[in-house]
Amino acid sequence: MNKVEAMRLLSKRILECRLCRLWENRTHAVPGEGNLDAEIMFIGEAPGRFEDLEGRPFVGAAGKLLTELVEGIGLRREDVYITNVVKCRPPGNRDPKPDEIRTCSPYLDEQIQIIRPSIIVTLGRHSTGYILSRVGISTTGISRVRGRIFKVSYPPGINVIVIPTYHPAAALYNPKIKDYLKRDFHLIKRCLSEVRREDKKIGLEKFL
């Protein structure tokens, strides 16, 4: 099965999902969107009000900032893949609960397996905590790990770089956090350049 068909079937399951309480109040589930061959995958926490209405991730004010940050490192939104750990909006934009993350996260794992990005950028403490926990790394808060590079194997046997940073929503009213985000995105740009150089080197070695 190719990537397009695999993601289509997965998205259909997400849109029809009733495995946790969040389906009861949703307008739309929000599977995610972007390039299925993306080098970078951005993972947020959960849809907000505008995302729930449109069925697309990061379309509100935080989404506008994320798009600006992506464009600021020479990419387009269409070049990357964007999703969340939890695919339905928690009531009142509250934090997703642990059982909701446990129920919904297998969908995220499948998305990662389909896309196989070189770099995963976790936006906020919930996505950071989930992804790092999957590779045996515990965290006590996003501020302690943001801007760090974790070279891990996830899914097992697939090498990927994980870079945690703040959720763009946290930067909307805090200029200091926005500065941190810009700094972290420059780190993402450097890591992407290194990944591309390494891929090119491996490609030449195979050709020779």
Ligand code: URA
Given for the second form:
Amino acid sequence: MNKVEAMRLLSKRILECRLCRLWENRTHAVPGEGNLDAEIMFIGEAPGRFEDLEGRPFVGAAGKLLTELVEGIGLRREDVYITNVVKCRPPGNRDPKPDEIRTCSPYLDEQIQIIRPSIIVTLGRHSTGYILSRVGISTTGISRVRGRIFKVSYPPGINVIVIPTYHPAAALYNPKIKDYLKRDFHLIKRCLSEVRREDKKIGLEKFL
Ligand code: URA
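Given the form predicted on its own, corresponding form predicted in complex with ligand URA:
Below is the whole assembly, all chains and molecules, this chain first.
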């Protein structure tokens, strides 16, 4: 099955999902959006009010900042893939509960399998905790791991670079966090150049 069809079927399952309590209050589930061949995948926490209304990820104020940061490193929003660990809005924007993350995260795993990004950027502690825990790394807070590069194998056998950073919502009223985010995005840009150089080298070696 090709990627487009695989993602269409997965999104349909997400839109109809009733596996945890969050479906009861949602307007729309929010599967994610972007380029299915994206080199970079951004993973947030869960939809907020505007995302729930529109059925699209990161369309509110935090989304505007995320789009600016993506454009700041020379990419367009359409070049990357954007999703969340939890696909439905928790009431009142509360934190997702551990059982909600447990129930919903297999959808994220399937999305990663379909897209196979070279770089996964986790935005905030929930997506960072989830992705790093999947590769056996335990975290004690986002500030300890942000701006670091984790070269891991995920799904097993597939090399991927994980770069945790702050959630853009945390930067909206905190200039210090916004500075850290900008720095982390420069790191993302450097890693992307590196990945592209490696891919070109491998491509050439195959050709020679
Ligand atoms: N915050 C998130 O984590 N995800 C969204 O889609 C919007 C806000």
